[in-house]
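Only one chain comes next, encoded as structure tokens, the form predicted on its own.
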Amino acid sequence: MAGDREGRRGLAAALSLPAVATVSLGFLLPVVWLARMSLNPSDASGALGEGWTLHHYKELVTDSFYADLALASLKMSVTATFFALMVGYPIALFLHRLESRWKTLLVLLAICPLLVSGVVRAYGWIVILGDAGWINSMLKGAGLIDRPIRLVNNHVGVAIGLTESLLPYMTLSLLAGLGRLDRGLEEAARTLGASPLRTFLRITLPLSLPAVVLGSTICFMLAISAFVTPRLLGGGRVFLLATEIYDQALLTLNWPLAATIAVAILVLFSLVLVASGRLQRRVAQ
């Protein structure tokens, strides 16, 4: 009996070795290398020095520029996640309740933006939101505006682009988590005289809160690490943590500082995951 148990454990360990090796080579080692680079000194030319230093971490903590950058990134990520939730929740709830042969097709349509490159989608939004884009052209043609509304090269355009890019992830996360939702409870509440609004607030929403937390966590982490959408729709005028990593690494050649910002984002990811796990356990009770 003990020999069989040890044999099963050995087999499980052997089967898990490829996954452990893949994670170690593809994630853990690059993170360790990134953390080590963040401790390297650097000079004005971008050359890496020998030894260890906490100068870049001190700069990240004491310089008000990076505090403003982090605040702007958090604000943008929360805004995009909130609007993705507001749009994605009704879509996911509708698809979850739908009983039709077209359900699979509609789910595919909801996530089809994932099949298009983020660069292509960003340029598509530039065409739509630009000064000569569809929205400004329609508003001007209707006589509602005299001059174009600035919808790109600012935070508004970035928020719109990020919300659209996060929407498929939010919808999929909500669909995966709405399995806890029992239609029988909703029908029982309606039978007992509860209004649709009261049924939603007392039954539907509480049962779907774990899915909301899951989707919001995933979208928040995707938003705060997004680069393509802020870079293109921001037009170089919207500065976030991801764009600052790019600038420090490729423009000013300060790789240790870029690595330091990346490590800070990874620490933030860890904190968000821990808080999300606790919140999910609490709302699931």
Contents of the next structure:
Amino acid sequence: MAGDREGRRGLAAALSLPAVATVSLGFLLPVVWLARMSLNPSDASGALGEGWTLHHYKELVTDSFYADLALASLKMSVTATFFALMVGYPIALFLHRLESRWKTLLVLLAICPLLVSGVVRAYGWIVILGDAGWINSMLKGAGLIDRPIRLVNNHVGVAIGLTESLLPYMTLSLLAGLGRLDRGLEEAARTLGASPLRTFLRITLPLSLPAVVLGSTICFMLAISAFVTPRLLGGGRVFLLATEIYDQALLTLNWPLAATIAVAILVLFSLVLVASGRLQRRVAQ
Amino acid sequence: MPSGGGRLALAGLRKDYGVGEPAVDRLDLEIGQGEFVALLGPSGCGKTTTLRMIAGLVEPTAGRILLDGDDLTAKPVHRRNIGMVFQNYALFPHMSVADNIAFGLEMRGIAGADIRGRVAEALALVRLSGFEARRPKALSGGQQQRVALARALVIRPDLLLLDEPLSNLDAKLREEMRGEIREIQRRLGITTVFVTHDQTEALALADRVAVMERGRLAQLGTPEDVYERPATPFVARFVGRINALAAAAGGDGRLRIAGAAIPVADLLPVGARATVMVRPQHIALTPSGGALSGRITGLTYVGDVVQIAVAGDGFAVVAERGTADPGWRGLGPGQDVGVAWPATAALVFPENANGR
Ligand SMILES: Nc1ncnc2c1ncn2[C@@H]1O[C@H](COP(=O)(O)OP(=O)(O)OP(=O)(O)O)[C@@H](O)[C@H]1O
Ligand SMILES: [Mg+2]
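For comparison with the form predicted on its own, kindly provide the form predicted together with the partner chain.
Full assembly next; the chain just shown is listed first.
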């Protein structure tokens, strides 16, 4: 018996080897490398130097530019996550309750934006939101405005684009998390005298909180590391952590600084994950 | 915890889901104040649909629902004051037992101190005092059942609806809960509709049994009525075990079954076809003679009774004997026996009236 169990454990270890190897080589190693690079010095031109230094971390902590950047990133991510939640929640609830044979199709429809590249979607938004885009043309045509409203190349554009790009992830994770929500519970509340609104507030909402925490965590992480949307819809005028990494790595060629910011985001990720895990347990109990 | 029991009337109730036959059709039913009525029928006959229409969870396609003369049909669920116990109990998993029971009172805007008193009273009623702080998932099936019952009763509903509340419990607990539900219902005098597909449960609990067949009311009567005087072959078959024999009327007060002439109480025109039904306990087996003769094909011992299958030329019946009576012990497969039953025990259903 014991030998059998040991043998099985050995087999499990052997079977997980490829996965462990893939994760170590493909994920852990680059992170370690990144961390190492953040400790390399860089000269005035930004070029990578030999040796060890904490210079970039000092810069990150002392230069208020990075604090502003982090704050802007945080604000943008929270905003986009919030709006994705507001739009995705009703959609997920609707799909969860659907008992039609169209359900699978509608779920697919909700996540099909994922099939289109982020770049294409961003340009799509420019077509819609730009100074000569649909919205401005319509408003002008209706005589409501003389000058176009700025909807791209600023924070508004990035927020709209990010929200849209998060929506499929939000809807999917909400849908996955709504499993515990049973229509029978809402019906029971109704027979006990709860109006539809109170049924939502007392039954539906509390029972969907784990899903909300899950979806928001995933979307927040995606938002704070998003690069394409802020870059294209921000038009170079919206500065966030992710765009700064790009600028430092590819324009200034200061790799150590880019690596330092990346490590800072990683630390932020871990903090958010821990907090989300705690919250998840609190709301699920 | 007194409650004002209501008079319930269903008039021409119909529900068409838009696929196939209507789930409920032309249902008329009147239930008196404090009465306990069981809705009995096979799976898919429309019991749950009927109950959900009464509760307001399903909108009727046609017909009316009246409670104490008030038309409920257009009233939203939360204004109906109807207590419902769901098959899977539907207890709120994120609330304690006490909060579950208090929910309906809170929704009625009752003051906190009164709520505590009434929750305690309701828990005592279902013998669960001391379980206030538990979460539903930390309760056994039977205990969850009681909480669901307490939650439905604490609001002092005009009407109590139970949808197969015992089907998730094991046989022993089911019998115990059955007695308890009946006891509480009598004590509170609350009008109750109880859905079940278990005929024993329906007969044991109800003042009257409404047997449903494919969305229609097949028979409404006391347990004795539906068991002893079933209105249709369907009811006879569904409520209790029964033997069915094809027969033709001889016009002389006798029916011909498998070549033999059997006297019956009913008079039928000559040549009319009929189905004769006899409960297994009414079938007498004699060593020889009897109206029909056959041979024992098998014995099934089920504890309190033994079922004796007999087949002859053109018929097959099952007789039942209490195992307390030692007479059956001499019987065995292969023995030739005579089969007979008292004329009054035979139910005769002329073919044309009830074709099935
Ligand atoms: N939401 C629905 N949409 C379409 N058809 C339905 C729906 N609910 C029930 N039906 C159909 O209506 C009929 C009656 O269903 P109902 O649930 O009332 O039966 P029941 O008597 O409660 O059966 P059971 O004993 O299995 O619970 C069935 O044929 C069922 O398939
Ligand atoms: Mg049912």
